[in-house]
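Given as structure tokens, the chain that follows is alone and in the form predicted on its own.
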Amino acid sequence: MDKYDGIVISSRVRLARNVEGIPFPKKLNDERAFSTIMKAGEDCAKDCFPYKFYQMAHLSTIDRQAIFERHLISRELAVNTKNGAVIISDSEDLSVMINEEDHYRIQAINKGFDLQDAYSRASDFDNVLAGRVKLAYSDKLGYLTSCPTNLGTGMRASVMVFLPALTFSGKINSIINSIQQLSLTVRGVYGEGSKAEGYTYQISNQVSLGQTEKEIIDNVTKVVDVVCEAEIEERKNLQSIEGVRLTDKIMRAYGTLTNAYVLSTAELLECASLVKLGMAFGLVRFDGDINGLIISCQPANLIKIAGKNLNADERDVFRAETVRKVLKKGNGGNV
């Protein structure tokens, strides 16, 4: 079991890359250049792993939203139906966004706390890409990127963490302030500009210039270690202070998920987050992937599961039915 199982949800490493001599996507109007970039990316994927290739223009709004909800593309790429595309490995642990802010954004995702493995897999694709196209690089500035904060290694290493105790206690604000002093940043579930829904945060490096890939990974790892230890300590305090009231709150949330006939996205996130805390305390048993359940019950993914279009009320009913079935199948219950 991962040392921080129940706290660290996933680790991600993203590499931003551009082709030398071709303007960044926002300044590029040459359709042949866009096609060249897409073809080079897909040719690399053929040498690396089984994959699916999607052009945003060929996907429905629901399909694009569903991929976004699964953290495989950004919100910006999801709306780029002019020349945006993505390569997604069949296992969905690696995706390459094409013509987002940069020509290529290679991102590898691991469940649990393992930035090094995520970096290794992203780097493998990067090496293949560098063998096919000449990447924009400066001896002084490193990899050239659309956003100045990505200059240097072009790498963003991030860890998604579940911090209910620090959030409940109000200590999360001082934690965030301390992290920012170390040139790291804290964002919400879906990255920049998103909220920390379900007490979930992303901790990542803020700049990549002047640091090696190893230094970035080591710095983020050290900070996440400290944050996780603080969450563990705060959970002990939470149990001691809240006691019966906290147990009641958790079990009510579990009762809602296993009995509700109508369940909104917001209510799912709130209740599932409390149940996750209950699992960590040994109050609730669930053998399935509750983080995966939360994602699959987001609006677009829920419609994909249903296999038909659903209005908001129909989604809430179907979400409740889906959650009930999954929790029962996963042997959820009191310990």
The other form holds:
Amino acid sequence: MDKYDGIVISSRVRLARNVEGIPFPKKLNDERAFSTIMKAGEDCAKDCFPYKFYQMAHLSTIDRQAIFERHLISRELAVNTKNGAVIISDSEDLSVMINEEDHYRIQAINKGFDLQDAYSRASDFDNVLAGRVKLAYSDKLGYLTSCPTNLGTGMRASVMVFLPALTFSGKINSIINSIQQLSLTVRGVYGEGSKAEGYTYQISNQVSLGQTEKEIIDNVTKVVDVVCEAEIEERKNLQSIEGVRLTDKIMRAYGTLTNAYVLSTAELLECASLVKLGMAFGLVRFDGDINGLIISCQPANLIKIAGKNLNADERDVFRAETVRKVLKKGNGGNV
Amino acid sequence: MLCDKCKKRQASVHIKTLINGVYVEKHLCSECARDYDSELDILSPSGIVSSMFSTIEGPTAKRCKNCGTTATEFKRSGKAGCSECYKAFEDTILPIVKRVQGTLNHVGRAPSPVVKERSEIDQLRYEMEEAVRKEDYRLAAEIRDKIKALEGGRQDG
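Return one more block: the form predicted in complex with the partner chain, after the form predicted on its own shown previously.
Let's see the whole complex now, leading with the same chain.
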């Protein structure tokens, strides 16, 4: 069990890479160049791991949305049906977005608090890619990217954290402020511009130039460490101040998830967040992957599970049914 | 407080963004804020860059020979058109990079190419897929037979 189980949800490292001389995706209109980029990417995947390759143009809106909900592609790539593509490793722990803002965005993810692991896997792919294409790189500015905010290492190291206690107490605001002073950023679950739904935040480096990859990883790790300790402390405070009222709130949320027959995404997220807190407090036992359950119950993923198109009302019913079943199966229970 | 833009009406829209530990503030009246929609985009990283460009005087007639991006286009979008743009607009872009990133010195790693060696069978399978992709089915069939022979040989041995 990890030290910050119940707080850290996942760690992710993204490397932005481009081929020297070929215009960046937004400026590229040459079909041949597109296929060169795609083919080189896929060739690397062949050398690295079992994978699936999807061109956005060949996927339905639901399929694209489902991959986005699973954090494997960005919203921008999901709508790029002109030349967007993605390579997804079969274990879904690595994906390479092709022709997003840059030619390649290699991202590796794990479910623990281990940025180094994510970096080394992204890096392995990067090295193979460098063996197949001439990457755009200058000694002074590092890897050359479409947006100057990604120059240098081209790296963004981010950790997704679940911070209900700091959110309830309002202390999260001053924490976000201090984090920003350290040239780090705090975003919502689905990246730039998204809300911190489900008391979940992504902490990542803002600056990508002038620091080594190791320094970036160490900085983010150090800050996340401090934030997690603050959350642990705040959870203790919350328990001692709110006491039985908090327990009541958590168990009512659990009651909703195990008994409801109609469940919206928002209600699921709210209740599941409280249940997660209840699991951390030892009030609720659930051996399954609750974060995975939340993702499976997002609209497009739910439709995929149902195997047929469902409208919003039908989804709410099917979502409630899915959650009831999964919680029952995962030995969920009132401890 | 008066609007930063028209200097006439009261400012009602306040935009504050943090760049490398330094807050940049803008105070606009609702009308100027509406007219300057793009400035509200300051909240996104590319918006930060493009809003910085608007405050910097630079040569506007420059064009990247590789991708055709002009300096004006670059200023508007805050994005480079290709890797060569960084040379073509060096004078304009470096001060921006300095402000966004705080430095101009890359200290991270350089590309370290790795060429993976494939086994003979893997290489043949790869060539077969390529042949299929190119719809050269005769070649694909030939390669398939070679693979079969190799696999057969392996099983017999």
